[in-house]
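Just one chain follows, in the form predicted alone, and it is written as structure tokens.
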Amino acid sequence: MKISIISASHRMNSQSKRISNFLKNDLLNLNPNIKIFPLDLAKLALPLWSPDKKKGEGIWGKTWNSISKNLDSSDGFIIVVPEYGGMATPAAKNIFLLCGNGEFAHKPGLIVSVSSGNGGAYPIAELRSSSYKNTHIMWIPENIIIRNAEEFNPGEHGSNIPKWIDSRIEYVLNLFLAYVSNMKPLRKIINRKDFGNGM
């Protein structure tokens, strides 16, 4: 089983990246045999999608092909997205535009939203409503919102982090892994040749 964890912040050494590392450790604690592909969109600074991507030149050559192959070989996705001005980040939206070859198709995804304050709900609504059409990612019904992210530190959370958050994360990750395992057979009947995009 291979899981991609995508940190969708534009900032280097962001809270999203830090929380992604915690989630990686949580997954490995649940199943040490899981392979993790970490994707830090701040570090990569991928350009916005344009028709030039089809030429396969520059970053769209070896670099993107490596990313695309790792995503394509993944069985599930966790996207850690901060809330910027009540929205999902441009990097979060862009990665779904870039993945036009079925990398996400019919695989479960988990949204983990990050807020420095008491927000965090809007990126979840935005990604659920607009990221799935052509990518065919299957967002699971559960999500995680980490508010007051600077105080998030499993085992030693700050006073603004609820005590139940670690149990909630463990529950959702276990559920996510169950979706990953049980959705694998579904992909045997997928016809992307004739029906590659949504209606």
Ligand SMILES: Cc1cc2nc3c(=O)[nH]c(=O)nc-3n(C[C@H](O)[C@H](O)[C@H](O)COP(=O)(O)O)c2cc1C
Given for the second form:
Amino acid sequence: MKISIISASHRMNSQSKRISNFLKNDLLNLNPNIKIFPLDLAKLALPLWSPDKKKGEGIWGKTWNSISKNLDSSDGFIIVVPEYGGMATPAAKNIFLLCGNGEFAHKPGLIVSVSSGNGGAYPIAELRSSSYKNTHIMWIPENIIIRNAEEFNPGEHGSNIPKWIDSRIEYVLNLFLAYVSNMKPLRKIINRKDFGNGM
Ligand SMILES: Cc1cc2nc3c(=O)[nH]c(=O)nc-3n(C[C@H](O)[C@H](O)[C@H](O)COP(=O)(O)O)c2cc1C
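Same protein, different condition: the form predicted alone was shown, now please give the form predicted together with the ligand.
So here's everything in the complex, that chain up top.
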């Protein structure tokens, strides 16, 4: 089983990246055999989708092909998305435009939103409503919101992090992994050739 963890912040050394690392360790604690593909969109700084992508030159050559291949061979996705201006980040939206070859198709996705304050609901609403049509990602019905992100530090959380957060994360990750295992057979019976894009 392979899981991609996508950190969708625009900032280097972001809270989203830091939280992605905790989630990676949590997943490995639940199942040491999971392969993790970590993707830090801040570090990669992929350009916005443009028609140039089709030419396969520059970053759209070897670099993108390797990312696309890693996403394609993943069985599930965790997208760690900060709230910027009450929205999902442009980097988060961009990756859904860039992945036009079925990389996400009919695979479970878990949204983890991050806020330094009391936000975090908007990126979830936005991704749930607008990212799935052509990618066919299957967002699971649970999500995680990390508020007061700077105080999130498993084992020694700050006073603004609720006590139940770690057990909630463990519950959601277990649920996500159950979706990942059980949705695998579904992909064998899906014909994407006739209707590759959603309606
Ligand atoms: C451009 C920008 C806009 C932001 N807008 C919001 C916002 O609307 N709501 C919110 O809760 N936090 C907002 N934040 C703060 C983020 O929650 C904070 O940076 C947090 O650490 C997660 O982002 P990071 O992963 O980039 O560190 C904003 C941050 C930036 C850089």
